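One chain comes next, on its own, written out as structure tokens in the form predicted alone.
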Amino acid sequence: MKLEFDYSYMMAESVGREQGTSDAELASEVTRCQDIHARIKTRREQGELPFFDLPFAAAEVDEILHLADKVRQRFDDVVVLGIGGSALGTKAVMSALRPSWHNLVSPGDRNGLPRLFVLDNVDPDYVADHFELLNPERTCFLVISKSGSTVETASQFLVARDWLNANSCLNYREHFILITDPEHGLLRELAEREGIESCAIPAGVGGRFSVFTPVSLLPLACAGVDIVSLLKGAAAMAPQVCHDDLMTNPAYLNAVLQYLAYQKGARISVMMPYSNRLFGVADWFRQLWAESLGKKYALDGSVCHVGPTPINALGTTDQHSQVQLYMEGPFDKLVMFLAVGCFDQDFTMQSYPDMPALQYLEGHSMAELINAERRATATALARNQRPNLTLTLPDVSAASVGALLYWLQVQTLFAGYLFDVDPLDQPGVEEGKTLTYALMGREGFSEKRDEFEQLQAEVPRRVLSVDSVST
């Protein structure tokens, strides 16, 4: 299994000096990269970066597989209650490795595997629509929050508990598995007090780096994803991205190229898979890149306000919506294509013999077409001095996806140190959380509520009310 990293169109020789990177600029980063690598290595040895070692935890995988087997034997539906890093990794891998029809067919057509739903919002219509699909007697909820206090997950848990309790024959505790901190937090307290089954998220692993923990591995295993191969792929990638030679380490090299492009004005990072199955990976990466790198403060405490803005696009769909902007708009974007070497299925086209305009498609395949469109788009971007690069997976298999996710996690951590920020925290999210707690009346946040009301009073209100059309 080989993943290919083509950065030809990132270089000045292809897209020009103003937007592209020169060999001299890459060479100038070698010593700095070695220093960052040494720093990462020291932190790993001190146990501060445990996500690096997750693909090698065989004993934990056996426990997850055993629990998943119990879930499959009893339940028809598994529902993840979580948000952000507690949901996106599961959605990404599920969409990549299970057929898009998984939740649409009968149990017999999916080999008896349960359906998997990920409720990653508190939109009441969205939640209610899903409950209408479920039989409470045959539904298992996986409640995922490291802290246990995530307001969205807490509210989902309460609603799901009430929904189960509406059926007086059920013991709701038997329909929950709590995935949380091994020692602390509300969910850990609930698990111990009420005897609810639980799994531990390894200490020191944050949500957006948790795809190789029970956070994602348990729901994925329940739905039939080969999590052993997923982890083997990640483990096989580890030595390729955990050494200090910049020019042969694809994670470090990609991070440096993105960092140098950012310095030249490419402040927007587009991930554009030419595979519907990989679109969820782009969604997962969007959180990973944004929350890790978008920071107000540098490591020394000075104000920096840095961070590339990630966008996800889908080839070929977004050739007809976004590429016009990428091609001719501001020089502020870098496009990272995800390509697939071999699709699982393909179609060969046969044209109408009396329609000359379709003759050129005769004998060509759909896989050939999607890859031709990707290559054409990459080349056209380069001709217009727009930097882009391509990561090609040999296939969309568990091993390939595991390798890709591990690569991108290491790349993101390394990029954090290039930008001189802490890639593991997210202080910018906390203010919104505390104000939400205040508005919902959580104990201990009354001062925050007063602060919110004062802020509201100080803002001149400019609200336009428009009459709606009733039917």
Contents of the next structure:
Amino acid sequence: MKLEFDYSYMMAESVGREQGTSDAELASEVTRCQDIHARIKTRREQGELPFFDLPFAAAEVDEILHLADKVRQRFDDVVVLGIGGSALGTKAVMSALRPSWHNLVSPGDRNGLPRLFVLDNVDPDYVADHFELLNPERTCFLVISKSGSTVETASQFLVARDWLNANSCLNYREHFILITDPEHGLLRELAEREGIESCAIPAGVGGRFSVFTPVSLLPLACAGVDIVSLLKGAAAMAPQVCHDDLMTNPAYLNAVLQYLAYQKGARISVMMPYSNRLFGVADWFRQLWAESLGKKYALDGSVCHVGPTPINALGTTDQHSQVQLYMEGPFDKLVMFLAVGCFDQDFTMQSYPDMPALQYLEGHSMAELINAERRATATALARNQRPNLTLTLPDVSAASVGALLYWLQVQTLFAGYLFDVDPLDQPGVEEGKTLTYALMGREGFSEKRDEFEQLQAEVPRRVLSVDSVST
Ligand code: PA5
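Go ahead and give the structure of the form predicted together with 5-phosphoarabinonic acid, now that the form predicted alone is out.
Time for the whole complex; same chain goes first.
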């Protein structure tokens, strides 16, 4: 089983010197890569980057499988309450590895596995719509927050608890599992004080690097995803992306190619899977890349304002939407295609009598078509001097998805050092969180509230109000 990384169309020889990367430019990064690798290695030895070792924690997996088994016996529906890194990995893997109809069919048709919903917002309509679907007696909520204090998750927890109480669930505590820091935070306190079942997110693993912890593994196992193979795939990828030879380490090489393209003006990084099942991975990666690399301060504290802007597109769907822009718009994008070598299912097209215009499709398969369209788009982009690269998975299996996620996490960490920023923090997100606490009247944040009001008062209001039709 091989994942293939094709970067032919990143190079100057195919997209021109202005947009493309030369061998000399790659060679000039070799020593820096060795230095960065050495820094990562030291940090790992000091226990600072535990996400690297997650795929090897077999004992914890047994515990997760055991707990998932208990959940499956007692409940029909599992609902994740969490946001950002506490939700996106689960959504990505679920949509890759369970059929899109998983939540739509009867329990018998999904082998008695629970439905899995991920509520990663506090839109009350969205939450209420889900409650209407669920039977409180048969619903388990997985409340997931590393910090234990994220306002969206706290709010969802309170609302879910009220909903259970209002629907006469005798002991609401039995309907919750809290997944949080092993020692700190509000959720940990709740787990201990109320005796609610809980799981620990290993210390030092941040939200967007937590897909191989109970954060995602527990909900995924509940819904029948083969988490053992997922982790095996990640573990098999580890040695291939954890060495310092730039030209044979695909995670480092991809990070360097992206970094060099950014320096030449490709400030937008598009991830475009030619597979509906992998579209969630693009969404997960969008957060990983953006939150890890988009920073105001460099590692030495100087102001830098760096970071590529990740966006998602879906092949072939977005060929009829955004590709026109990628092909002819500004030279500010780099496209990373995700391809699938072998789809699980396929269709062969038959002839249609007396329709010569359809004849060229006869005998071809749909998988062949989607891959032909991807190759055609990649080549056309290159001919228009648009750098692009393709990462091909042999199939969309638990092992290959695990391998891909591991690769992309290592790539992101490494890219952080290339951009000279801390890929593990998110001070910009924290600022918004504190202002929200202030606006919602949380104790200890009154100064922030004054600050907010002052800022508001200084801004002249420019608001238009237009009539709308009431129905
Ligand atoms: O990657 C991150 O650290 C963030 O996206 C967090 O996952 C997100 O803000 C939610 O935080 P928490 O898990 O603490 O509730």
